[in-house]
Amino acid sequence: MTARVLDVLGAFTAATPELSLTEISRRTGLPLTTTHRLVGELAAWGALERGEGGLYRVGLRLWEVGALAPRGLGLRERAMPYLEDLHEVTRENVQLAVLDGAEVVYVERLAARDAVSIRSRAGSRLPATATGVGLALLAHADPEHVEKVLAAPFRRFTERTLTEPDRVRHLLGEVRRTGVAISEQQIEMVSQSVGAPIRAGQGRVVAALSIVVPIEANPHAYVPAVLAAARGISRALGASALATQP
């Protein structure tokens, strides 16, 4: 029963946020009668909502439950003042993310009207090896976990997306040395990101932030501001000043 409910919820994606009963049935492989019953129960609880056209979408009740996740809620609350400062100073896209397996989950994103377009949004996922936040997180992750990530197939977004494990290993070494990750044209050819790790008590890396800027910009010009924001959030999470140094 639980697996079927999760299958129904998993049928919705960023590309297909609204689905009919028939589409949900086809995507999940469940009989239409079963789909009708499960969708009805989820809608009654608030996990799904039915629009005017008869299509279903994810309901606000799921957002309310998801906001209780400890890695998202406390982190976001402490990080927001620093994210807003970074956004205000640069007028570029600013992101906050955590590592989940081989992907990063974006906890927050502040978008600027005239900034370069980006794929991420709050709650979305992208491969860790192709993002500034992901590289910042993998650089400080358990080596066994990193090797597991590098052993899996790589998803290519552009001709610049890294797909060779050795190149990723080299880049992760540079991130550890400099304290900052620069990911150029891996997700979009028009943009690049500058990311830095965020630490909590005892210096443990728990998240990362990044700024996404046009490819024409000099990414190194943003490094001081990104590092300052990451250190501020780290101190707010209980990390010592020494622990936040590269």
Contents of the next structure:
Number of protein chains: 2
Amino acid sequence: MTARVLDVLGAFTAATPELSLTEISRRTGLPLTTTHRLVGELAAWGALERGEGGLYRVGLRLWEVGALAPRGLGLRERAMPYLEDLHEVTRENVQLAVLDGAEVVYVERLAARDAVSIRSRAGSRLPATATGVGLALLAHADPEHVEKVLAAPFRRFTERTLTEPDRVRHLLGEVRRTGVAISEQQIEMVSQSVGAPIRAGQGRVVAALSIVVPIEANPHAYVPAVLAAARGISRALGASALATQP
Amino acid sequence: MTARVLDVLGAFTAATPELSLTEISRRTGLPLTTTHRLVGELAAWGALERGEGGLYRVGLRLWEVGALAPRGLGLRERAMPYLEDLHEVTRENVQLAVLDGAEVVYVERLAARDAVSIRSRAGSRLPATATGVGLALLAHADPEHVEKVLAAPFRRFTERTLTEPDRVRHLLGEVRRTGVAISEQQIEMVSQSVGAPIRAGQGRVVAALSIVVPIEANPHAYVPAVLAAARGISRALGASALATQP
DNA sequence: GACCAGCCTTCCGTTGTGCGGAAGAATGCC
DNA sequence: GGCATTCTTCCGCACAACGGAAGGCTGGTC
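Let me have the form predicted in complex with the DNA next, following on from the form predicted on its own.
Full assembly next; the chain just shown is listed first.
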């Protein structure tokens, strides 16, 4: 029955953070009565909250428990000073992400006012092969895992989105050599990103950061600043036993 | 049985973000077999993750769902530019919090390198009456709710921590008049905070921000900057129907 | 190398808790 | 006022969750 509780929580998305009881029932496929009961129990604990209009939303208590995730806010807490430095120095969007299967999950995103707009937000996911952070993470991931990722279907956003496994393998080799991943126009035609891996104890790559700049900009100009921030965070994590990815 | 699943999640704390199976069983009072089964189901979904040493921790998937909480990351996402402005201009610690019962929950905290150290982190809680953000929130809360809060036992941190209901009532009146809450030496003897309410659609107070400075500083000097940031965030939230507190 | 303590995993008989259809209340729209 | 939709409550039923027992695994001690 645990699965049902989690299905209810999984019904909420970034696009629809507030749902009616009936809508939750529809999305989870559970009978209305069952949904009513589960939602009531989740609300009593604080995992869900009910607004004035009768719509349910994720509650503060769940956010608090979620905030204990070492790979979530735990990571961003320690990375934050370096992200802010990079953000201040470059005046561009800065992102921090971890690998989860074939996707990256954005743990933090510092948007810049006049910068090119980006579609990620904290908590959102994108395919690893289509992002600077993802390429930086895959370049240092277990080769078996990389092959699994490349064997799965690719998701396309623009005509520049990578879709051939061999091109990705080649690019990952370049990333390993240069230490940075440059991803051009894969998500939006107007932007590119420069990503670098972040290491924790024993040198394992546990996260990546990237800066997102307009396609007209020279990405190589940002490489020193991105690498400096990534190294700063890596040093900050050096004493921590933050676990590696699968 | 929903309660058991949530009890398992509730076993994790900021002090102990990683737990063994036996420890989870101990903390929740559940038999080992039951704990094993529930933890396995939570891990299969991604709400928990198991590290190499066999310890469990809150998983990314739960953080992602938690990130959908409008009163959590939803709020901070929109507040962030103003928090960063305040942070940059003042070079002090900046916090964003919401009221939950008799406590405030910190949704964001921007620490400053050379600033007085503070004990809150995103996801942590403190009594509302003992903090700048809490006083700013209570000043504009439903009077019945305020009386409930004042009727409960007070938690003391320093000899300056407020513990008399009448003094709090008086102070809340001042906060309503001046628009800001100054909380001196209530949590740590070396610091004080300046808090201001943040309003959403229809003028309801839904959150508060504060700046934490050394006790030697003149708190009134920060009032204009704090109010400006609070008003900026309030305007940013004006178009949103972010719900009010209970 | 043997032994022990502590932790974790698997099995399986038992039972009580979760299930969900039915009926009705509430709300908003025409 | 009638209707459609959503939400709430009741309660008989059955099966999925329960958890003790047994055993495996690991690391430390002698």
